[in-house]
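Coming up is one lone chain in structure tokens, specifically the form predicted on its own.
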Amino acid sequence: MDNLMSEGLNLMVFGMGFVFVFLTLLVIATGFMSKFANKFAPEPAPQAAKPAPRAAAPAASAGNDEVVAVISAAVHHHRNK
């Protein structure tokens, strides 16, 4: 039985060790290819965003205070269950 506790820490210590490594050399190529990144092809500089021109805003209708009076209606209805 103690050699199959020992066994399972080792297997333990050496596989949390190779995840440990792997995700620090991950983390090292990342930074590594955003700098390469940056210096081959920077971000280019922000230009002041033009206001977008508004649309007119349409004009009422008699369809839309139908469609007013059917949701008054059924908010009406429901709260009334």
Given for the second form:
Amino acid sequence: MDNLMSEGLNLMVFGMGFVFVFLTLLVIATGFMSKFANKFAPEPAPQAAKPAPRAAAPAASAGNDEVVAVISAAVHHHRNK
Amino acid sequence: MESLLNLWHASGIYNITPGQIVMILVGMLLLFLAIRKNFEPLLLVPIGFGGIMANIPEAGLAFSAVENALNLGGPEVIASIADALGVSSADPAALKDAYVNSSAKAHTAAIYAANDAGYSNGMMYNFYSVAIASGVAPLLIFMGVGAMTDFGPLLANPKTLFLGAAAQFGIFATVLGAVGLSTLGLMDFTVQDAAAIGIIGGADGPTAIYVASLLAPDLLGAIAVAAYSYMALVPLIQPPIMRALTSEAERKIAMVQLRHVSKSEKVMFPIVLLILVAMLLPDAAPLLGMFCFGNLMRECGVVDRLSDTAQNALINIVTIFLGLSVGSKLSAEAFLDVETLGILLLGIVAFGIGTAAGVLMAKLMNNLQGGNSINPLIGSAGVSAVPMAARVSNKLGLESNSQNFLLMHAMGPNVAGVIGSAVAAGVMIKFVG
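Which structure goes with the form predicted in complex with its partner chain, now that we have seen the form predicted on its own?
Zooming out: every chain and molecule, the one shown earlier first.
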């Protein structure tokens, strides 16, 4: 019976200790993570990334370069009239 | 006349036992609490209804094929099962014990003998095996909870993790209480039972069911009912404890606005947590792994359809099966026992101690930081009942200071409590499983 009680005490001391150790490590890891995240992937990044695909899209269709050049020349010509 | 008599002998009224009547009334009480008093209706409606169905006489919905054969079969059926188990007894109760403790080979032989006699698993027994015995339902619910959880407040103030840790003291204190009751000879709990009962103090339904299914399947019905009932009672249990442990001046403390948390932090957090679990406590990996997975689906922003399913359709489906399966464990012989009373009592003690430990930890942190930055009311949210416990903190804060909105500050310890109770569950499974 005493054995059961000491088993319970053991469980309490180890268990509670472990929960605290784990969450302390998590606090530390989270702190590092936040620093890392804000240094290497700062918040405005997604906004800066937006214009990029737009610029990239026409470039992807390299075969159309000539067409684009012709059309823009035509537009330019038309506007200058 | 003969067939009329047969019909009468097959009727529920003829076969019902007093225990079944009591359990059907218990099921109706749960339905009443859920429907009229709005106690966790999403869980208690299926649990209560399942409890009633499990106690329908002669139907044997909650029993395995062998148990049904032993309960309902004639002497020749019982003899064939005794033969399969290699036991000479003809007493059904002794045979059930032999069946539970039999080797895999004898176990299978007994199932075949029961099947040959025309008995099969009850419907709710099948639900239980698929949903709970396999561990699937609590884990899927945990995934859904992960998909619903916003770690923003926690990431803005990671120190609130300590409050989530402190509130787990209720779990371990209750383990000691349960073991103490056994030592005094009042109840008969093993360490495994004590561990499963303690988890009620984590105020986390799926975690409690998961641990109980691994450590103490016999007590699962009572533990699940206690866990969900007390979660519904959070707004009644916590405030008196919180008021008793804090001063008016402390309750008035206004906390500074939380900082903005970037998306990349939120995406990285579940992965960091998972790595930490993998390194330190693999036994908590099923629970926290599914939790992190659900949260990653939510935050990564590229699988909105999956995240949406996890937190709505899937969690609802799983809740139905989980509730019915828990109900199947509300059989008279398992539930009508002095130990159930002990579980209900210890559960509420666990809850109270957890709340108190959280508040005291918050007071300590407040004093260490100069006494005017952390409102101790958020400590009680360290028990994980999300988001009920945080709402209670908010409500008490507003009572003392009508401009003091603590909800977001209390959400930090609240989700920390979910992590804390899952870690505590992992420790229990590791040490006594």
